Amino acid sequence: MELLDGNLELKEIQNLQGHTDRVWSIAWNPATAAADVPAVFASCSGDKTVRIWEASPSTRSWDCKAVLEETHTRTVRSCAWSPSGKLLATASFDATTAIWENVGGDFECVSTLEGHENEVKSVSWNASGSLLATCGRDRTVWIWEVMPGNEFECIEVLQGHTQDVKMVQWHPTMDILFSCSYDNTVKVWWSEDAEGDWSCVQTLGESSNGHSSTIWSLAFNAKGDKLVTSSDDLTLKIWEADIVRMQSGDGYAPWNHLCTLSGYHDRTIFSVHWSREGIIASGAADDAIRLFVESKDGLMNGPSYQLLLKKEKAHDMDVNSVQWFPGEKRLLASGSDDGAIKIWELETLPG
């Protein structure tokens, strides 16, 4: 990937209006990520509602295909797709996380799951769509076996933050669960059977040079080998793992820093993701969003990271979320507090 050697512009194609509130969070459906099918994403807001947007395969543009409404009645924070695509599972302030099927071109509300005490902050499928978790301001994270017609059981509720969970993330090939939160610390979740109990088996803290201040948001790369972090103490920070040791069955192989990007952002980095080749995308409370590669330079000292491009006043507000499109083209859709929806093409430049 020769990323750094060419002249890249980060483009905007659309911005998106429809949201009344702030956009919290976004998520592609990986189902349509194949050339041959439009591409659809999901958005949600403190408007209380998500909206569905598709590409028009004709003019290349977005347009909002649904509103999913009257269900949730406080701020919709996270939404996700399972790996079918056929479910969406958002997270609400009202406690509750919603499962909605798409039948037919219309979304129904086919689940409600309810157990958290207050609001819940994010939701995530892993790997296989057999499992769901949630986290929340109770401090807890759930998870959440699928049963057959749209049932959902909690197996475990995880108990070892002591603060507001912000985010829940599966490993991208593995079930082990990541957790990151306003006590600073980002813990790993895991069971060694499939019938065990789970356990966190590690805490990245300060101690393990990791961040001092509210961690917001995780995301892996493709591999899923290595893992970046954001934060309010203005840092990402990468993290790896022996991640083959794993898959073969010779138990939990730790997270370990590799290094840590600042000076890039002057104000809390509430969002991160890694695209397939190899992009980190991170938004910020500057109103900025920012790209960043592995560079090849030094491998002496091990990997480093290097700024790609930076998109000042990519919003008016704060970039809440920054989610690369899982298909072969170099997109990028952003939401914002200004309640907008952008989404950016990585084009590189004649020169």
Second form
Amino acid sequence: MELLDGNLELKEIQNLQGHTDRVWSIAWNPATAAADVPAVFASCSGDKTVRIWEASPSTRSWDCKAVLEETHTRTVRSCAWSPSGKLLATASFDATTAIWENVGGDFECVSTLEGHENEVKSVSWNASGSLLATCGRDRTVWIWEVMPGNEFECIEVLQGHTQDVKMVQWHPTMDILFSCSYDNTVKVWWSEDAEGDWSCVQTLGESSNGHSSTIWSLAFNAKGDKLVTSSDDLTLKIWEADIVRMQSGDGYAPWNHLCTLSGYHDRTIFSVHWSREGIIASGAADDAIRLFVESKDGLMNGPSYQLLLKKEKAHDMDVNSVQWFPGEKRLLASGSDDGAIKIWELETLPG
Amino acid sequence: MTLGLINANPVVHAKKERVARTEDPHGDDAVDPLEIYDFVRDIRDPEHPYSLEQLSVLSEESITVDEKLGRILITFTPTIQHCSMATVIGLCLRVKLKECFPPHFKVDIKVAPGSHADEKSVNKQLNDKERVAAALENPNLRQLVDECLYSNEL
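Alright, leaving the form predicted on its own aside, put up the form predicted together with its partner chain.
Full assembly next; the chain just shown is listed first.
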């Protein structure tokens, strides 16, 4: 496999300053993945603002195009673009989720979702953009239906987690919702039919070979048949499911533990993201970024994973978010407690 | 917040003799645990008008530094097993250290083994930086922390 043969390097392309407090999350606008469109991403921070960054076609470097301020009154913890790229959802410690629309270059807050009792920690859109999910310290996961005219209706408040819910993420192709928590579990939420109630159809806990401490982040591979989770227990875990069976309408197909990557991190892993090509990036509290790929070992039963490279001191402080660019170029964005955002390119070294 | 004091009769110790130290926390690269101790020993207890040192919540042995890894570990002993102020003390320590020490040092804060009934759960909360950040954005909690840190300067 080409990735393992070459001599790869994560080269720093740009160091973006602007936020005046830690950067918690970064999200690339999926509609800007095409080669002829300037790449855009959003970042959110403890400084209560969200910044929109756009690549300039001439200089090929990113500039801050907009600062979304004076809306959230506390840390903005997470941001997510709708699949069409037209809307941006931002989740805040102020217990609200704001929905922003790009109206002729200016971002306007077109809706505010209220309901969580305290800090909202994450927001995610489903693949079609018809549903939104949020979660928070109040231990609940909320599902919102997107209605015409930028209206949002809460259709479900899911109880089940026994502690703070750190992140929610929709499956890339199906309407299955995943949440991970301070209670050391990942929960899978599903509704059997369009009218039906959502319920927790699976819990990935310690008894299913799961994590032994807070799970901070989860991500899917492009195909949606594998999931990676990152934890305070210093491991990454890979899970898989028979997606084909599920897509054929044969009922719920459970997720099973495939592999645990331990011994690579010695501090909490805050973020994990899977590229289209299958490279797993992790951002951790030791200021480093690590990349992992599947190794076709031949000796093991099935796939195992290996460290591709480790970028020490990627930032001066904890790395809170790593996000692969959704387009062709092998770009990675990272955000840190040091307030900086860095853009990296994965390059093959000559020779 | 409970109305009565959690521990109405704490044991108070005399203040220890101070060794004069030069005022240069960021001066050299070496981080001396005693230097860190100097910054935290006078933090006031959230409930009583005494310092954490006087209540034996902290002592010189509370601080360990791993220079090579760039880590500081602070272990403190709440005055009683069911101390609900443990998380507040932890917050005070974090805020004080952030002020005094270069950010590249990683700080872990724990209760001394066996000193608290919910040791594991308190330690988990004290070291979840998202929880710490959210707590410090709570104005009431922030005020309490500020009182513990700065009341000596009044």
